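Listed next as structure tokens is one chain, alone, in the form predicted on its own.
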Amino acid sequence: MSEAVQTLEGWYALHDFRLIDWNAWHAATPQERKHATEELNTFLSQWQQVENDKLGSTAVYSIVGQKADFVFMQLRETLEELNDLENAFNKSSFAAFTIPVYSYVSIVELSSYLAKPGVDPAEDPELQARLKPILPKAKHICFYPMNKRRDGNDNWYMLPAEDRKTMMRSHGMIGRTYAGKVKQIITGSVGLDDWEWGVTLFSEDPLHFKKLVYEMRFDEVSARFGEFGDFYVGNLLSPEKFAQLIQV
């Protein structure tokens, strides 16, 4: 049996993708739309306060294409907190005008070999900032789930631990060339959702998503072992832009 690389975990993550039921939204009275919008703004304000208190973080983006209209990405300390905020929103009048189309449950994850020898990860401020990040509010987001292949000779989990570490370090070097251009948050989902990892990218220029993912496809980790789910890409939704989105 190959050695399992230990991981460090931080905040739990929920990606909540939804469509807007435009027919129902148009059919609603102005008073119903006003009440729903006020409830939405209350949630956005509450989530912002949680972020200000550094007890979690929220990112809100519109989604381009017909897979979804918007996404709430939520980070919280516990799975219970994620469940509570999801249920609270589902009970709101605004949620009644939305259709959940996809969700992803995971937890912020780092490989343990990133920890400094002899230093308790819980006492390392730099590491804690990566495990419990404040989500960037960049102009654009890209999310996709992925697996490591388990197929014949291309079985990631049968490789020796040192080989995996070496390849992942090489893989990471590509990502470092996009430092300052793309912020990447990796969330682990083995045992939590259908895929093994979720990858969320943030950038001021969406072209960086294409170039980064394309370049990584030539690296052995992706070329031999990478399997990818659907990609979701979108634009930052401030409260003001959200109000514009739903204005009819």
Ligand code: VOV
Second form
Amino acid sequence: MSEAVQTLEGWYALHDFRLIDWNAWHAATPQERKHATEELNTFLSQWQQVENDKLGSTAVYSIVGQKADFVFMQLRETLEELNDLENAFNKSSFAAFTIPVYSYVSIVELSSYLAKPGVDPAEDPELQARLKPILPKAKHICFYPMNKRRDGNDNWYMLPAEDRKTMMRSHGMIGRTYAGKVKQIITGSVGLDDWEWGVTLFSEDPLHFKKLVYEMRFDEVSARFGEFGDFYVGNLLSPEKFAQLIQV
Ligand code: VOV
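Return the structure block for the form predicted in complex with ligand VOV; the form predicted on its own was the one displayed.
Let's see the whole complex now, leading with the same chain.
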């Protein structure tokens, strides 16, 4: 059996993708829309407070294209908190005007492929900050789930640890050339959801997503072993932008 890589886990993550039920929203009275908008704003403020208290983090983005209209990416300490917040939101009058279309459950993960020897992760403030990150409020988001292939000779999980480490080093080197351009949050989802990882990228320029993902396609770990789900790309929704989005 090949040696499993050790992983560190941080906050649990829920990506909650929704459509707006525009027919129902148009059919609602101005009072109903006002009440629903106020409830939405209450949730956005509550989540901001959780983030200010460093007990979790929330990112809110519109989604371009027909897969969804917006996404709430939520990070919290426990799975119970994530469940509570989605249920509380589902009971709101604004949620009644939304249609859930996709969700993804995972946990912020760092693998030890490139770990510094002799460093105790529990004592490393930089690692701890990466495990419990305040989500960037960059202009754009890109999310997709992925697997590492298990197929014949291309079985990631049968490779010796050294080979995986070499490939991950190359992956990290490419990633590093995007420092300051793309921020990645990798969340692990083996045993939690349908794919093995969620990849969430943040950038001020969506073209950086295309360049980075394309460049990685030529790198062995992605070229031989990467399998990808649907891509979701979108734009930052501040509370003001959200109000504009639902203005009819
Ligand atoms: C912004 C760029 C960027 C950078 C700097 C970066 C660096 C790194 C490092 C240093 C490490 C290893 C240690 C750790 O931190 O876990 C990783 C780990 C990982 N990555 Fe990555 N990655 C990036 C970006 C980046 C992208 C764009 C993708 C999607 C791949 C693609 O083809 O679409 C990705 C995937 C992953 C995954 C799935 C893992 C876990 C793999 C596992 O087997 O455990 N990643 N990644």
